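The form predicted on its own is given below as one chain in structure tokens.
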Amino acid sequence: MSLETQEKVKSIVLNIISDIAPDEDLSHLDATKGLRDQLALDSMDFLDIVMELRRRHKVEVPAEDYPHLATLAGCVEYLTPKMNLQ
């Protein structure tokens, strides 16, 4: 996993979150803390994030893997090998 690819995945996740929660300030996110603890995201927002990953990037996230997406760092670790980024 290259650092460049990880940064692309992080950017993708942050873009999706900013579309779903446009009023949230994402500049001070701690990548190791829960996204829902830091942002005003409810369970529907979380599902919207998962749906946008599928729609925009053809990444399927089964429900049993949702805990991997709890933090920004977890999102990057989980999604990087699943995304087809050049």
Given for the second form:
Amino acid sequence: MSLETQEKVKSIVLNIISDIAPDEDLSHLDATKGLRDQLALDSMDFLDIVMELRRRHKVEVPAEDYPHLATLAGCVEYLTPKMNLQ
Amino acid sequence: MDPRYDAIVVGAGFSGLSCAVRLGMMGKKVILIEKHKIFGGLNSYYTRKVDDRKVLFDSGLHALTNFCGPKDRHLPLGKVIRQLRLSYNDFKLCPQKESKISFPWGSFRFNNDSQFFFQNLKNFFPNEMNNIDQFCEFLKSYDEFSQENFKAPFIDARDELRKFFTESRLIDVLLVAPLCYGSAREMTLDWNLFICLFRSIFIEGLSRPKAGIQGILRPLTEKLVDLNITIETGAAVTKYLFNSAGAVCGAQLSNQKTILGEQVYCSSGIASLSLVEDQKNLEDPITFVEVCLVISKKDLQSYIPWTLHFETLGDQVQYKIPTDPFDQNLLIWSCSANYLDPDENKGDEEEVSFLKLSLLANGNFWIKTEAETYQQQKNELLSYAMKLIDERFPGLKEKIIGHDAFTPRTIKKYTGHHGGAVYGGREKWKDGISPWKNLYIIGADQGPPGIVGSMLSGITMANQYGFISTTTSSELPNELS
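Given the form predicted on its own above, produce the structure of the same protein in the form predicted together with its partner chain.
The next block holds the full complex; its first chain is the one shown before.
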């Protein structure tokens, strides 16, 4: 997968997070560290990320795959093959 | 062809509104049904002409519990704001000044700084000082929303408090406000519910939206419109429809419309469902009468120093359904003039405020009595309120501009709640699953109490069953196929 695609997926995820938590500063986010701790996201917010992925990008994330979304890097790795970015 | 929806939400109170908004955010086709013309359910508003001006009354709101700051997203109100994607500033919350709990033998002040309250308790009960500290430590470590605690079977809060404290008077001080603001049982309440309420009142604290209940209703309603949610007002559900598998698949409305839907989220209470066969054996619920007096803000502030006052006239708390039409032991006072408004300007002095008095009521009496006795009792209620006011605040009676009162009959009419229930039935449906497939319970019979609790109820049930669950039944109802 190309770097460009990965960047696209990253910005998709960041866009969703900024809609869910509009008052958070995302510029200092460490991609390898847990989103939950860095942004004080709880399980309800997590559901919102999954919800928006489904609604906006038609990507289904089954509950057993939620751990893949724990970090920004994890999101990119997991979601890139699932997204149709052509 | 009758219209078909992914979800039918019954009742546009705070749980129904929040539920509909969440389901709409998930991209579902949602219809919200409200039998009244105005939203809010138990916490609504109406206008009445008082003298020559139109006065806007809030029908339920005393104070909003669960106060939080703009950054407190981990607290219940913060979560609600975030889940509904509202802006904290939309609500324009004005924190309380100071409230009071009183007994003939002592009185206790509290505000939104819980340390102030705990210190007042320690001063009065010096022998309980360490126990109070231990109770505070316990509160810090306890999570009332964890699955384990939230779904635990009933535990008597009085019994649990006796494990912390030896003075029964202290236990009464701690219990009175949580009882009045959320107990569907007499004399006591569930331990987890107690902690939930205690935290929402004393630790998080009280506030009031500057615009009253409309301050919360308006941003929620705007969301509904943004999400293209269909709204049907002035129509009540007369009957639910079932498919051949016995699952709920729609509703018939009083305006003769038939609405089909995959799921139903119902906030009118489990007892209101015509599906409940044993209507006669339903318990009498906890309910209230309320007298609302319109007085200028300036006058109210000069007579009354507190925001809320939980006043017990006997030595002990008597939180019981009275045999008389209304109770005369426990007075719940609320004064809307005593909130701190950050951008208050002097011009507001002409503004009207409300002094409310709520009393436990005998719902059965108020609902079943004939029109004449009803009016007579309403008048007696008003003269009782006037007598109390005259005793406590000589001169204030002359400043009253107008008044109104509601009774359990009013509550039943506008909410559909059995017996005019304010806090739902004694038994809760904590997982929201009703005995009927595809029908979920939201609101007072499901979740935590209060306006914020109701909103959380609608949100969590929508998350749980609108998103996580995968009901795909698309059968047509028996009678219609």
